[in-house]
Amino acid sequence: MSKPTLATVSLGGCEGCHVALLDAHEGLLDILGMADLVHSPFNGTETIPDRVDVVMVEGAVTTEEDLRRLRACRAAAGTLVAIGSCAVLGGIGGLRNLSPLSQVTHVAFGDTTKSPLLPRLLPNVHAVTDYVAVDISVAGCAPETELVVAALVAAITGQPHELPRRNLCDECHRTKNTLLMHSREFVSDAVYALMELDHIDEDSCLLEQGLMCMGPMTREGCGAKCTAMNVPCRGCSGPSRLDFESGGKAVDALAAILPAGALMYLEDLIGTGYRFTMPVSVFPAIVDTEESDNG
Amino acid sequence: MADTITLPAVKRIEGHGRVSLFLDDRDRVSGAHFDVIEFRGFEKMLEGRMVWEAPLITSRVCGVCPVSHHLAAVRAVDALYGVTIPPAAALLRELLHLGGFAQDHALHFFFLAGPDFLTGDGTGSRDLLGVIAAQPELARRAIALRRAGQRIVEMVGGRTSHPVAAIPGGMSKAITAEQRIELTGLVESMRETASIAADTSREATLRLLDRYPEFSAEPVPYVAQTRGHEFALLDGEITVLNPDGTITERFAAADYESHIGERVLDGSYANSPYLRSLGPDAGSYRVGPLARINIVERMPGERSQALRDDFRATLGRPVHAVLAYHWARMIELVAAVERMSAILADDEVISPDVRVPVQRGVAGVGTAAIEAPRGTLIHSYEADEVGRIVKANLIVATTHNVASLDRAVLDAVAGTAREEALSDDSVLMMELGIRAHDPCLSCATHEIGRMPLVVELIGADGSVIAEKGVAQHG
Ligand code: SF4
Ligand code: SF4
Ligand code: SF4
């Protein structure tokens, strides 16, 4: 019996998700034992075959070329696996939706007109789910290697796939003294940048120390690696249910635990609350009023 | 666009680029460009963000060397606030950098470029799987080396992809004595493989140079950051080596704009930097392993010093052959291991004193450069009093090498007729030249993604007459 086929494709991302797969190290050989890699950045074939049992796609849709390739992936794939926050949520590159494309290109290239032979940039960055149905999605920037591997193994073997459901606070080692109490007291009297703290307490909740931590509005699964390093979570795994707005949830949570002035103190609510989720948020994306040349 | 034909393509580069070949009116290749065909717009995205978040945002420019962006950004913010970090933090940042550096160099040598010279007679599949099949023992070692490098990044930086621990003022967390022991073990485990890789790359390079002695060896300037004459990846001054081997400029990263200009290209989403002193044409230069090994005099340890001396004695100085990048890269792998070993031998590395608090409140510009695996990486941020970024500029390694990539491609096919330009041999040469640079297109800020390289043939009238590599579903 021939093995199932596997393809991995990178759209508009940083390839960190592919590196996460590569970081399975010897485990990668196990996956290659289970499926034939027919197309990938690591391997020799150029085109996605017409039929592939499992296609893993990384990255957001940023150009017409990305869109064309994504559609080819969907058409070919028995099971389409979206890996990483770029693919699932639009990801960090989605912050470009805060400005019209003409301004984004202007900062990089001035007024130079680009050759029509270059793939056209889309006015906004999109999650792959904006265009095609996805069978399995694993957010994270990048997702933990084990999560990537588990998703691929499930897809290859046809087993059901489940992601962790709780919030990051549940797997964070820090003691929450007041955070989870039904108290009307504010837990901190101000909001700080991490670098401003005189002392970082290694054991107590970072929110309670006055730092903006996205743990309460983020899906667990990463092992709370950042908070273990004394760094507040930035929400790279996205919200725990996809119909839930991470930024809106942040405002909600913070209103209860930080002083009234705190929200105003969050100088960059969008860049914090929606860092990885702009393209799937309720925030409108900003486009040029006139359909302009792509710069 | 008239008859477009599609043929197999170039693989195994980080990211996603395209080659355009221009024909003259006698239908011979007279010009070539290595085009970067995607763009993410980080510089604009950073506007409005808080400047201390830049180390967490810009790591996402490149998943292959996120450590470099994380550290370049944090050093730029330190510079903005005029902070001096504690010695232990400096050691930890360097360790983090070198761990990432080692895994990245190993990835390129063994699995991206390796298929060009590790798969024996070339009958096996010329990809990662081919290396594993042809050289199982070497592949196993390479995987172990990468794993050790990534584990170092994770322990010191908090995560392998997009680390988080470097913060303005130092590091968010110290390492413990136990971690130091584990880290030392990891570094020692890399030593032998690094050494084997250096020997293998020496042989492979000499074989390639023997076969293609003239290939892309035109004299050009080289740029790298050094500490005096020392190999230093994290801090120092930007040094310029003229094509004739004399050092002509040394400047602080903060002055980069008066020394480096950026030319915007219409056929590519990457800009092409050049030395202002030499002008846009003569001033295009190379960065990366070959630049560093050409420039520095003192390597971090005995073995890397001996390797560098051998490199110079064998090939001269400066070495201009683009294929020599491979050898230089593996000398650096050995150097990284030696330096990590020295850092871990220093008791300061476990000092709990790893940060100074940093207060916002001043507006200004912060700029820093570091040596990423592919070459000099410059981050520059202007922020207001609250700390909000008002302007950001990033010049990444692959961008500096854009002109050199053009030259390598042109050298592979200059003067050939159209069929010959698209022959397997020509494409192989273009690939060899491109891959020698280890171009990381996802890291070139102005672009992303990954796709086989597309070769386009453009006629004297400007129309595309043939295309190699763009595939139906590619
Ligand atoms: S999700 Fe993150 S790691 Fe993955 S491609 Fe996007 S930016 Fe890179
Ligand atoms: S530090 Fe962050 S993740 Fe941990 S408990 Fe507090 S809010 Fe939750
Ligand atoms: S702690 Fe938050 S930001 Fe860090 S890896 Fe986990 S989800 Fe991502």
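As the structure is a prediction and not an experimental result, all values here were calculated from the model. By rigid core we mean the largest C-alpha set that fits within 1.5 Å across both forms. Positions refer to the first chain, counted from 1. What changes on going to the form predicted on its own:
With the core superposed, residue 157 shows a C-alpha displacement below 2 Å between the two forms.
Relative to the superposed core, residue 117 undergoes a Cα shift of 2 Å or more between the two forms.
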Contents of the next structure:
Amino acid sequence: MSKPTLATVSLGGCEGCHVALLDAHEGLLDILGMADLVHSPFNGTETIPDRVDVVMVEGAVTTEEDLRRLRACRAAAGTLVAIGSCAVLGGIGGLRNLSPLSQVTHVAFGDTTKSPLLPRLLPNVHAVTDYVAVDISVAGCAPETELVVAALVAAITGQPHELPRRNLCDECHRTKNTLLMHSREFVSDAVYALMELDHIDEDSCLLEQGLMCMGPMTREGCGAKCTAMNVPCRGCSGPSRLDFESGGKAVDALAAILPAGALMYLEDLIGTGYRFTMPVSVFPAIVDTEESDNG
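Would you generate the structure of this protein in the form predicted on its own, following the form predicted in complex with its partner chain above?
No partners, no molecules, just the chain.
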């Protein structure tokens, strides 16, 4: 009996999600024991087979070529698995949506004519779900290797797949003295940038120390490795439920625990609330009147 087939495809992004897959090391042998890898960025083939049991796609839809390849993936795949914040949320590359396409191309190419061999940029960056249905989604920049492997194994074996549903604070090792308690008091009256503090208590909640940490509004599953290294969470895994609007959830949480946090949110609306989720937000892009006028 033949094994299921597996393909992995990279769209617009850094291919860090494929690196996360490679980080499985010997665990890749377990996956290859379950499925035949018929297409990937590593084997040099350009054409996606007409029929594949499981297709893993990473990266956002940024060009017409990305869109063509994504639709080929969906047509071929029995199960389509979206891996990484670019594919699921639009990712940090989605910040391109803050600028008109004409400005983006001018910054990239200056007055030089863009080669016709390069794929044509779409006006905006999109998550893959803007164009096709996805069966399994795993956000993160990049997702933990264990989450990538678990999603692929579930897809290959036909087993149900569920992501963690709690917030990052639930897996963060830091002590929360007031953050999780009902109170009329804010957890901190001030907000600091990381470099503004001479000393960071390595055991106490970063929010309670006045550092902007996105843990209360971010899905767990990464092991809270950033906060373990004294680096506040930036929210790369997105909200714990994808139907939450990321920025709305951020301001809701910050207004309840950090009075100055809401002010910082207003000063850095995108960086605080939409760093990884701009293309799937309520307002996913600016309106490029110049491009619209030019048809």
